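The data below hold one chain only, encoded as structure tokens and taken in the form predicted on its own.
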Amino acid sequence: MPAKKKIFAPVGETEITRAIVDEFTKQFHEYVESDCLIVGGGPSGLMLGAGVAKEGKKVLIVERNNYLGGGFWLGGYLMNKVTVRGPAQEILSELGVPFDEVSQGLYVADGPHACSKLIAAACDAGVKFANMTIFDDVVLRENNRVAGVVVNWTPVQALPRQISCVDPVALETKMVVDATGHDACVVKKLEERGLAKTSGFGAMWVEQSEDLIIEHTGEAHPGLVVVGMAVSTTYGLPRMGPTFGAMLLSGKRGAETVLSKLE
């Protein structure tokens, strides 16, 4: 049954098929070559990318997920809440995240709320995303530098082998930042390649984890800048566990360091 009172603007399928298709390849084409390029839309990734781009760097995110902000949105056991150790309360008063004091020194805030106001700060800073593309290799240079990293649709991983012939792409960049979380991909491309080490997360120990990831998050490989969880897997440092100070910290101090690097 027609509506008997036109509400919306006059916009037809077609124009709203060639404005995402061109708006997405416009954004593509643009961003093949940037200034950082983050593997993983973690919360360490996340706060490392507002940090580049609001120093108006060309930082682009590409995320194997169909969402941003990993386990930030959950916390720990699915549940939606996430905790901080001081002084990382003082991010999250940055950023505008209600959060309580429930133990001296222990904040707690609402997963979702926190999550949602640093994926507002990224793309408030300028940061562009590409969702549901995976991390597939790196590109090197002169030295062994890392210059970029090669990437697919994640869905092709789950085709058949005999019909998932779809080539990679390359983008090139000033610096790569590895925000994988444990799974540290980026690192461990190029151990398989020989060119780096990593010792894998030992257990949970929390007062020495959080710590040791800020004190590692730096540069591990020339052109490569490893922070968050990917830290603990490239080091062999203890797991955090469901707190998430350290991830925000340590995008943090990544930031200092990539631009510190493309000074």
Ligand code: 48F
Given for the second form:
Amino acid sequence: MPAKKKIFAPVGETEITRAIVDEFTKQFHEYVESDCLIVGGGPSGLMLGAGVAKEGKKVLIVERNNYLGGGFWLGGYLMNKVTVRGPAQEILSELGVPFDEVSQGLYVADGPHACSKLIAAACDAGVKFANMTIFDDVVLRENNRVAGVVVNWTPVQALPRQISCVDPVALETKMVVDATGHDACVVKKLEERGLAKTSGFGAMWVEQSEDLIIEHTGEAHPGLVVVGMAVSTTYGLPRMGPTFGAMLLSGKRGAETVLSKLE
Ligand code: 48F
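Having seen the form predicted on its own, can you show the form predicted in complex with the named molecule?
Everything in the complex follows now, all chains and molecules, and the chain you saw is the first one.
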């Protein structure tokens, strides 16, 4: 049954499909080389991306899931309240996230609000995203400097063995960031190649872990900066559980490190 009155512009399926394919390809082509490539779109990766892109650098985040934000949506224990300890509430203020101080130095925000504002900050700063894209390996150059990553579509992993032989592609960059959380996938890949050593994160102790993560955030191997929970896994630091101040501040410090290396 034809519509009585046409509200929408006269655009058909062909143009829509071409718009998606052309625009995706244009961006992918441009971001095969970047200034900074971040693996993992959780709170630490998003903070780092926003900080680096704000300075006019070309930043790509590779994320294996369809959604961005990692553990930041949920907060803890399947309950979508996000806690931060001071002074990280200053970052919530900068992002425009409303929060309450529930006891001295402890702040609570709504996960969806905090997460969506952080994603928006990264987008506004100019970060581009390759989602449903999984880190597979590192690209190494002279003196084993990390110079890029090898990636594949995430769904390729779910294909039956007979048809899963899909070769990945490489993306080159000036600085790679491991922001893959507890998994520390990039550092572990270097470990597999005998170039790094991870220790696995330690038992929970929030009053030690958050400060230690900030102290250890930085370049872990030439060309590779580590932020967020990946820092904890790399150096065997205690975990901090369902609180996110160190993730935000580690991302901010990681951005400073990347910017200084890009100079
Ligand atoms: O886990 P995640 O939120 O890491 P984070 O930024 O923050 C950790 C906290 O959420 C929480 C905590 C402290 O508060 O203990 O866990 O350090 O985000 C990591 C992101 O990396 C993606 C993953 O899907 C998630 O969005 N990721 C992990 N492995 C890969 C990956 C991979 N191999 N390729 C691409 N993305």
